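Here you get one chain, nothing else, as structure tokens; it is the form predicted alone.
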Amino acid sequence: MNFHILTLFPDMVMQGLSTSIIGKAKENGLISVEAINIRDFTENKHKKVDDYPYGGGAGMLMQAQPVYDAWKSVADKIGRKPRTVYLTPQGQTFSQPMAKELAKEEDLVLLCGHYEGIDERVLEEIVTDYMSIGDYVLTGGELPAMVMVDSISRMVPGVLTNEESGSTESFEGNLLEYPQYSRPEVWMGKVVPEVLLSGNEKNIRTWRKEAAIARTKERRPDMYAKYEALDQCRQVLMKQKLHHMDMIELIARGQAELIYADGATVCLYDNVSGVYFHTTDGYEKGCLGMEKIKEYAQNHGGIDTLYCIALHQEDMCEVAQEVLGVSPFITCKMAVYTKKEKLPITGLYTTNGKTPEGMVEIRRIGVEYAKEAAAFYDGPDGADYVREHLEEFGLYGAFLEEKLVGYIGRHPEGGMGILQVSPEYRRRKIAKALETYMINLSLEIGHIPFAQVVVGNERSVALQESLGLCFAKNLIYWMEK
């Protein structure tokens, strides 16, 4: 990812972003940061970039010409109009979901204002987003820009060494992070909670969740209210657990934004994938939920940004077509692994770099395997989906003698999928090895493993049943533009 910061103080920005995790990410080529000095583009011989505002008033205003020319130098270099964020107290408050969204950009321009602001005409010409880091005023946009670069960079694959560390911290799922402790066990008479010393992963997860809830309720009642509303939805959805596992896990993993809820009618937005989810127990309430989804989309980038929705009732498909302009894509069966115990791996796979006869080695792979992976992808989304997924999330590849023979991953909305095995290596339990690995990995990090199988894919149905997954009676209807 490439950050382009338009500023009057380039040294301040570059020095502030040259150390720690961000500095290492730059060294490793995971991100790049350049500071463009707006003064270099002024036509004034004294390098003056400000003037008095028309109509009078206190202070000076940054002029349009040098700002525009500085921005255009970036646009010309990358060959297109980049997403451009103006750092201003008048903007939308920056948040963790925004950081995740912006991390998907290849290039991002951050415009730092000074004095009393910037000529409105150039803002209208180049700015796509107005953002603030809080309801207070600073002397310039450099500090907010550095805050955003730090936050966004952490969401770029590879920047954080632990693949889960970016998704188990403050603000995920509308909960603050739980308290953490290190050595010694006793410090100034204060003792580390006994459960953290027990080694019982299940009890530790439970304690951390309860501690996070209590801390959020005490310190951030506004966030707790959102958490409580989603938790009430989760309890409603649990009444048809198998059918709604996608929405239940969306809430549990901290990806869900609540759009509308009325009894068993629940509408969610996935902050990671951008997919909408809809379920209802009544036609009229279902129609109202659809209208709420349309309203939400219009207020968050426009209805054209709504590209995909998962429906849990067939009679809502026609409504979605009429209200949202989407069309049927695929229909799926929901398969859920309901057990708590991991599956045995004997004779299936290893993760230690060795591949005994009849077994594959499974390890995480990135975009460097895009060409090999796309060569035998036959999924409904097209081979480009594999490359995009490798770039953004990574996959888990199965190897025999260092040859990629299969892979699996998680769709952004949480379900296991993208399971592929090279044709010449099928019927050798590689698919079973990959899904076993994925189920066990999901259990390790506290997720309930689930998958959505396209209706008619009997080979996949048989695989799920052989691994002990249970199928919901009702179907999921995917619609897209």
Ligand code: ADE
Second form
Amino acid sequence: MNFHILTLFPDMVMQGLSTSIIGKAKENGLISVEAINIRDFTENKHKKVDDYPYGGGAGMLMQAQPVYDAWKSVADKIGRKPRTVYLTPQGQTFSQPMAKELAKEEDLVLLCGHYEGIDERVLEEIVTDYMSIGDYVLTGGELPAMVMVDSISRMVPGVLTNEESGSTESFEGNLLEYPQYSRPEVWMGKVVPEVLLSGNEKNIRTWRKEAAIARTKERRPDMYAKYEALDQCRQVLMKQKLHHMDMIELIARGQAELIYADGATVCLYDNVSGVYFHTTDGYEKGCLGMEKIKEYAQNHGGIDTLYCIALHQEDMCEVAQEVLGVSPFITCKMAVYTKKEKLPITGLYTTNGKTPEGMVEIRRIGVEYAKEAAAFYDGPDGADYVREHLEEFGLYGAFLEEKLVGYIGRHPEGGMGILQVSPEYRRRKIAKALETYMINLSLEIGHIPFAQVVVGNERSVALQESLGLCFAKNLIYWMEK
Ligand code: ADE
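Starting from the form predicted alone shown above, please give the structure in the form predicted in complex with the named molecule.
Below is the whole assembly, all chains and molecules, this chain first.
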């Protein structure tokens, strides 16, 4: 991902973003940061970039021309109009979901203002998003730009060494992080909570969850209220646990935005994938939920941004078609791995580069495998989906003598999927190896593994059954624009 910062103080931002994790991410080529000095684009010989505001008033304004030309130099270089954020206290408050969303951009321009602001006409011309880092006024946009580069970068795959840690720290699951302790066991008379020394993983997990809840309640009552509302939905959804595992996990993983809830009618938006989810136990309430989804989309980028919805009742398909203008895409069966224990891996795969007879090596792959992976993709989403997925999230590839023979991943909305094995390598337990790997990885990071199997895909049904996954009785209806 490439950041282009338009500023009057290029040294300040470049120095601030040169060390630690961000510095390393630059060295590793995962991100690039350039600071474009707006002053280099003035057309007057005194290199002046500001002037008095028409109509009078305090202070000076940055003029349109140098800002525009600085921006144009970036747009010309990358060959299109880039997403351009103007840092201003008048913007939308920057948040973790926004960081995640912006991390998907290839190029991002951050425009830093100074003095009393920037001539409105150039903002109208180039800015796509107005963002603030909080309700206070700073002397310029440089610090906010640095804050944004930092938090967006850690959402770029590969920037954090522990591949999943970007999505398991503070704010995930709508809770603050639990307290942590390191050596020594006693410091200034204060002891480390005993449970953390017990080695009992289950008790530790429970203690951490409770500590996170207590801390959120005390320090961030606003965030706690959201957590509580979603937790109530989760409890309702648990009554049909298998059927609703997609929505349950969306909440547990902190990706869910609550749109509407009334008893067993729950409508959610997934912050990560942009997919909408709907379930109900009654036609009237179901229709109301659909209207609420429409309203939500209208208020969040317009109805055209709603491209996909997962429905949990068949009679809602027609309603969705009418209200949201979506059409049937696929119908799926939900399969859930309900056990807590990891699956045995013996004889299936290695992760150390060696491949003894009959076993594959499994490792994370990126966009460098896009062509090889697309060559044997025959799923419902089209071959472009593989490239996009590799670019944004990566996949796990199975290798035999360095040849990619299969892969698996996680759909952004949470389910395991995108499982493919090259036709000439089928019947060698490679799919089983890949899904076993994925299940064990999911368990390690506290997810409940689940997959949605397209109705009619008997090969996949047999695989899920052989791995001990349980199928829900009811189906899920995916609709798309
Ligand atoms: N520029 C000045 N103050 C700011 C803030 N709080 N957020 C973003 N940009 C700003």
